[in-house]
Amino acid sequence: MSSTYKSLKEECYEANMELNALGLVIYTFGNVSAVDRENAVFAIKPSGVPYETLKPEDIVIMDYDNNVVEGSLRPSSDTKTHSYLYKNWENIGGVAHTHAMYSVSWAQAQRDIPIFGTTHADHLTQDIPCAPPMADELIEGNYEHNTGIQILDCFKDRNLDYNEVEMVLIGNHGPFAWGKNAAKAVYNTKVLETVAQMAYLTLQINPQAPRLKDSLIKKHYERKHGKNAYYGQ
């Protein structure tokens, strides 16, 4: 594969294959992108290509204004959401989107995922936010671009930091996650799906299950992410 963006395409390809291997993809409903900040481009999975036949050279290179820089296939239908996040959140290196079952179920219920346990607290100190469903006029407009706006508006309204909360649910739609690179975006997507399943089961067992107490939230987050972090499994 002769390409200026060979390593970027390979990073994106490997992340997409991992998303599928982790059972987070239904058919072709899922995508991961990887950004190259130096060249102001990102790599994303082409639309509708089955994972069994996907190859690194199929990956499409885009600029932040959604122009194809390299590639002959149509980029993912969610490309405009990815580009909007890259344009506005300069610290992220990868974005992932799936239709994974439990994450989508919470999104369809339009519910934040409460912080019930230490698995959740190991990754963030907040409930996982669910952005409200998109307004009608935005649905009629540039839908995928407006999904990016929807995510940023949710974080602004709730005073959340995207560096700390690396995941979100879009009401009636599904999850987006991001991270320092494409692999971390996939990791956060799996964490989100697992925490969504755990929270669902928790409420089945005890509909009045209490939120994790603040002292445990603080302990578990800081031992993994604080200045004196020591935790790693």
Given for the second form:
There are 4 protein chains.
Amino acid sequence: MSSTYKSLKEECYEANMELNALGLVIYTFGNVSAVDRENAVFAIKPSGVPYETLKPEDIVIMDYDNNVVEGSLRPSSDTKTHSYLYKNWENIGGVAHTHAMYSVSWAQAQRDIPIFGTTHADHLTQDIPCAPPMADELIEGNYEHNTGIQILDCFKDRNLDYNEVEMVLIGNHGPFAWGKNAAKAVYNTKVLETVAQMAYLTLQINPQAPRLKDSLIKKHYERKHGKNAYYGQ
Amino acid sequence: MSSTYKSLKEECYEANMELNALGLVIYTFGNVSAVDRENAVFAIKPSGVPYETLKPEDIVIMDYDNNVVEGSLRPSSDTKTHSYLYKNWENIGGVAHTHAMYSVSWAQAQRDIPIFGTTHADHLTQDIPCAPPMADELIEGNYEHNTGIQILDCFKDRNLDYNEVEMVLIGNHGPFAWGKNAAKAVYNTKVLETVAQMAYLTLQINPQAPRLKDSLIKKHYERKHGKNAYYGQ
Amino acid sequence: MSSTYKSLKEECYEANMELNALGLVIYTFGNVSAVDRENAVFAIKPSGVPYETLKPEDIVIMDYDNNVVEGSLRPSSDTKTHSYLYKNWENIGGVAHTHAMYSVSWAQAQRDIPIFGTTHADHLTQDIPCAPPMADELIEGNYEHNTGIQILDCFKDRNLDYNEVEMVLIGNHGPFAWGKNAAKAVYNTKVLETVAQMAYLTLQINPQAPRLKDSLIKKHYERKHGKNAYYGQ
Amino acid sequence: MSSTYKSLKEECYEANMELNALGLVIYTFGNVSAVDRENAVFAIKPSGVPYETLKPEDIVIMDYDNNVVEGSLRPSSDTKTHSYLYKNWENIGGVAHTHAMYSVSWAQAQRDIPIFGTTHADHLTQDIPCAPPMADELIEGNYEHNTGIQILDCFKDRNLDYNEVEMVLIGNHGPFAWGKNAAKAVYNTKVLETVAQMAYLTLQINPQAPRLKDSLIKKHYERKHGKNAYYGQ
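The form predicted together with a further copy of the same chain is what I want next, because the block you gave corresponds to the form predicted alone; please supply it.
Below is the whole assembly, all chains and molecules, this chain first.
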């Protein structure tokens, strides 16, 4: 494979395969992209290609206006959501979308995922937001582009920072997650799925389970992400 | 294996093995068939043979009137349901039946699976119907044949099109799914099982979860199956 | 391994390993035995030996009065329950006991598993009985022997036939299953665990789910076990 | 690897890898340590290192006052909790901490796990305690050290013996378990996770499920741990 975007395609390919290895997708129910900020392009999974047969050279290179830059296959049907996020959120390097079981179930329930414990607080200090389903005219219009707008509107309404909250549920649909690169977007997708299952079980065991208190939220987030962080190497 | 129906048997064998690989069956709790419309025969799993020892040459060839055309083993005990569907629904190429966990649980609960999200709408625009258990005289009569009648009656009563709704639950029993070929019938069985689990979890999280709104149902179904579909290659 | 009971030990060993392969046990939480009616002995797993290191020659040969006939290891701590069943139920050839997840949960809930569907009726026509926890004086006495008595009392009280109902839950403890040989006892353990999970999910989806009607119970059981059975080869 | 603590590091490494193999952790969400009482040091997993790339020589050797004795990597962020337990509980040889699914869910629900059955009683005679979340000033202070204090306070308040109850939940956080060595701490973590899932399911099936009665608690614990124990070899 000779291409200007060889390493970008490989990053994207590896992240898509990891989604599958982590049990977050069945069949073709998911897609990951990776951006190259210098060249203002991103690599994304082709639409409807099973993970079993996916190859790095199948990955499609797109610009932020949804033009194919390189690749012979049609890109993911969700491409316009990815491009909208890259265009508007300059710090992100990768985006992942799945129909993972527990994340989708919260999205279908149209409920934010409450912050119940330190597993959640190790990654973000907020409830995981569930954006409401879109207005009918937006659905009938440029749907995937408008999904991007829906995500940004949700973050604006709630005063959330995409640098800290790296995940969202779209009501009735499912999760999007992002991060500094494609691997981090996949990592956040797995964390979201795990936290979603824990929150579900917590409410089954105790429907009155209290939200995590502020001091613990702050402590766990800071020890991993604060300026005096002491987690990791 | 020299047989007029070698490739038909292999299609059927592969689909049965896939059922097992996808975790949709334990022991011998399932069967898939594949039809050859030109010769008006179908291939089906033999009854009670474990997937571990199943071989392509074990597959039994039947006509639509339930006569064995080729094969030394007894066909699946559910054969008459398969033949009834092939006889009456001319566009289908494969049928699958299982006792998969979440599908059976909805069938035992005697509940249609509500359309709660886009995972469901990507495949069909309707709730997944649960046909009521049969009347006593039908059960005591030609049971498996009458199961086929029960499925068709359910589709007629609800004005459903088998070309669009490719799956059904039989009350107290379990799922049947079909499609253009045996592999598609297996795919639909997996989709049904996944959607069944998502709907179960959705109701656990929010017992008042609303049905997906019409605009989203239409959008997701059309982008995959409509005349301007843009999903896949 | 030279032993009069070589093949009996191997049958027992294989059945124990299958328990592990089917995900029905963790660590040493289970045991299977196989009987040799001619010699009035049975082979059973040694106590506390992990499946990873278990070997056929580790299997212990016991008589019905709980004397070691052959073997250097201590037999399963549940041995006296097995011997009591062999002594009193002359048609059984194998017994299995586990702490499998869903079976134990119904046992801890002290509830019979209602017959909700055909997966259940394919194997037995009755609710799966949950024997009450034993009286204190029986617990403090010859506990494992008395567990056997508890099972037989339960079958007597409810007028159940051990030839048809090949499984039971002991309240607060877990499942015992049996059959014509050790492999069938393991098969019944897996069926029980599957049916237990289905019944649990059914009640979560519909707390008013009705019991399977008699005509369907009879039909499914008869087609597999009746004198005109047409399931299997 | 030439080191005074080679075998201690290997014990610790093996126990950490076992945690991963048993499905008790994702990514880096857990840590196990092993103590060398003679030298008053313990070996612990380095912080944030994935199990896939972890090597025995990465393990860090610490003294009870949290000084690094050997190793170039930063130790687990939970190190001070481990050291506090080693310092105060002289009989323990290993400690494990995870974010395992069902254990965390009970911790988030802030509920003790009731003793519902013999699987539980085979290991301990008490409900598994859930220590309340810490006071704000302790969280903002020396957090991981204070987590150790929180565990000991909980055991003192409830008059529990750490030699018998080898596991605890920290409210809103997750489980800690210990034992005579690191492998036993991992074993107890798996037992806790299994018992946590069983108790959850038990309450779903029967919200009024009774606690196990005293005679059965005593019998099962004694047959495995009493002076006349007859379980195992």
